[in-house]
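Take a look at this single chain in structure tokens; it is the form predicted on its own.
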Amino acid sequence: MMQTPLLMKSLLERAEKLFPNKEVVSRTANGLLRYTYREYGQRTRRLSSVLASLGVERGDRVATFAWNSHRHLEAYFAIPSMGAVLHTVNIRLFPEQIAYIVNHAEDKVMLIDEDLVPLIEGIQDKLPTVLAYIIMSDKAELPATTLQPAYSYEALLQTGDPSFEYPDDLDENAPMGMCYTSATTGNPKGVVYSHRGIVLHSYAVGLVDTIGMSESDTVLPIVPMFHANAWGQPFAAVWYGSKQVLPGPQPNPHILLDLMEQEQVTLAAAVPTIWLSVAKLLDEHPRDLKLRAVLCGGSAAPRALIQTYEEKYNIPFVHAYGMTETSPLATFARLKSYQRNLSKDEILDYRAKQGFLVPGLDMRVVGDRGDVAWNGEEMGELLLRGPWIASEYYRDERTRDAFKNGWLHTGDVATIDPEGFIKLVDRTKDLVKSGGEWISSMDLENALMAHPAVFEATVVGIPHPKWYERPLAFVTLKDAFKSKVDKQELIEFLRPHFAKWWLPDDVVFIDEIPKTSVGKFLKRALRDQYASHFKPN
């Protein structure tokens, strides 16, 4: 067989040759921008040419600090195709964390959206490795800034070469990108992706038994491009020639639904908190949507949310699982052919799980006594390995804890049923240990969110003087039910489904549940704030 390297440039070249007239739609500060993959390819090559003229060489890290936009998509291919490393920086981290990430990666150039420039201006004196700042704006002229040296993205592109040639001799195992974990505790950890890993991951995104992305799809990546490669969608969509719709700066449910309806989006991907907000708006203002699936990951979606989309809106709701360290697709919740005749409740039970392993990967679920039984009951930590799974953290001693004997230890606690379906039970740090027994906060959360009055709910283990920990529930009610539902009603709602000792000892009603930079519930903040809730007076 030919030893043909798997390189990012081949994905771009296919789109240029086979789908030059397909469209990319990007929401900007000035409205919608539309252009073709032919124009996209020319601008992407211009950007590579410009970066080379600024001194970017193979292996150099180039940071992006941006929303989901056409310029960010250009950087997604311009940087790795020339042999440099695309470093997507999370725009929602604290300034100290951003400075840590940029310095740890030793970024040489930063590409920054205009509205985000003030965040970087505030820490420029802490970024000694950055030699140039490129501001991405709809304007041709350079916006006012204290960053030095600073350049206008659009002005630079006018000087670039639209026929810039990409090297053929890159090593497929060389780094093409990197992303840092969102880090709810400690400093973020860097994950490096190889050309080979991302190309193979892009193959996986197109499999019929996973996302099945194809040329006929219109793809809306809601999940940020600065987090876990927007779940690999931009890379795969370019390769397959899918129309892409990029939601731009500060997207909200109204904007997302407008784009879905106007552009006839067929695939959209986001975390559960986004789909909860979209569902709330759909209740108030129904839309004519053409979605063949909404993809949900990042954390487990409540069973009631899946049921709402599938039964009320007739939109397939598909669970997937992954993390920054897995590029991220690892499991996918597709029913097997012989499961389609199961009862509605049985089907929903499977769809509420995280699915079974994506082809190309291996997994184990390991408990205190070794690999757990495939009975859907025994719990253990999920371990993964494969060609798009990270093997270490970038220049980080914490690698010892997460990567052992060739396996990624995910930190996620799961069960596995006889069909091989994974069900996430909790993060290892979020399991509630009460009286020597484990309680799944995730199961309680999903059950609470099945109550018609509940908009969001999370459950946290709080120190207890007798039982070590007890579950404390935090609930945000829908507007129509505020002050009409009390703690006892919610606990009675849970009672038929759980053992008595699983039931939360208390329910705290709050206006909004705090969230991480990527939209997950920030349990640590609640755990710290309510640490003395169960202590005797």
Contents of the next structure:
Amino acid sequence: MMQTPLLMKSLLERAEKLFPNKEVVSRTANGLLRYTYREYGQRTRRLSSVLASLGVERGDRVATFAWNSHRHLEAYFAIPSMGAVLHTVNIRLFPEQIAYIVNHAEDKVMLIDEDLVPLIEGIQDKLPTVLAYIIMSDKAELPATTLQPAYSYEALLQTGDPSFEYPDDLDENAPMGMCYTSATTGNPKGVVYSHRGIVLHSYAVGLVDTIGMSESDTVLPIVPMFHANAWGQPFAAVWYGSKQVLPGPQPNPHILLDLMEQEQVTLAAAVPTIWLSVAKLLDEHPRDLKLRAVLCGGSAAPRALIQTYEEKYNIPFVHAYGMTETSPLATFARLKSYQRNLSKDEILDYRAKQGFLVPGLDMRVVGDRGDVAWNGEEMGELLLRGPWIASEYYRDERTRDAFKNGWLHTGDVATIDPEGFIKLVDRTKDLVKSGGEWISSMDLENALMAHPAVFEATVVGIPHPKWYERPLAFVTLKDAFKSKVDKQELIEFLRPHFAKWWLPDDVVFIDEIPKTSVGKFLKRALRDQYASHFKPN
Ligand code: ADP
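We have the form predicted on its own; now please give the form predicted together with adenosine-5'-diphosphate.
Every component of the complex follows; first up is the chain already shown.
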């Protein structure tokens, strides 16, 4: 067989040649912008030529600091297609962390959304490697900024070459992108993606047994483009010629629902907290939606949430698992054909698991005594390997702990059932260690979120004088139930489903559960704040 390299530029070229009239829709500060993949390709090539004239060479890192927009999408292909490395920086990190990762990646140029410029101005004297700041605004005039040297994206693009040629001789194993992922302690860890890995991952996005993205889809990547490549959707959508809708700055559930309705979105992907908020609005105002599936991952999708989407709104809900290190798609909770005859409850049980492996990857679940039995009971750490799984952390000695003997050690504890469905029990660090036994915080919070009064719930292990740790639940009630439900009612609701010693020792009602930069529950904040909750006075 031929050894043709798997390169990002061929994804772009396919959209240019086969789908020149398909649309990209981008929500900007000035309304919706629409253009075709023909114009997209030309602007993308202009951007590459501009970056080349600013001195960007193969292997150089170029950072983006941006919302999900057409300009960010241009950077998504302009940077890797020319052989440089697309470094998507998380806009919600603390300034010191941003400075750390820009320095660690040695970014040469930064592309920054206009409204985010002040965040970078505040740390610019700590960014010696950055030689140019390009400000992405709807206008060609450069907005007022103290960044030096600063350029206007649109003005630069006017000078760029719309026919810029991409190199053919890149190595498919060369880096095309990088993304830093949060660590329990210490600085974020850099994950490097190769051309080959992302092309193969983009194939996976198109498989009917995953999410089956196709030309006929209208795709709305809600998950940020600075987080695990928006789960690879923008790359795949360009390749398949799918219409894309990019939700722009500060998207909220109202904006997302408007976009889904107006643009007839068929496929949208987000973390569970977003789907929870969207459901809340859908309850208030039904919409005319054409969604053929919503993709949900990043944290465990509560069973009740899956049920709501499927039974109440008639929208198929696809639960998936992955991590920044895995590009990210790794498992999908899809039923096998012969499982469709199971009872509703059994089906929901499967759908609420993280699912089974995407073709192309290998998996093990390893406990104290080696690989666990596939009985849905024995727990162990999930190990993954495959062509779109990272092989190291970029220049980081934590590589040694996570990448061993060719396997990524995910830090996620799971069981695996006879059908090969994995069920995440917890992240190792979130398991509640009570009296020498483990309690799954994830199981408790999913069960709590099935209570009709509960909007969001999370459970954390809090130090306990006798048991080492005990579970403490935090609950946000739906508006209509505020002050109408007490701790006892929630504990009684859990009681039939858990051993007595699993039940939370206390329930704290709060207005909002703190979230991480990508909308996951920020357990660490609660753990710190309530560290002495079970301590004797
Ligand atoms: P961060 O560490 O910043 O959250 P990632 O997005 O890479 O960054 O997080 C990956 C982790 O998210 C996984 O290791 C796992 O713990 C959790 N996760 C992802 N998808 C799911 C899911 N479907 N169910 C439960 N946990 C999930």
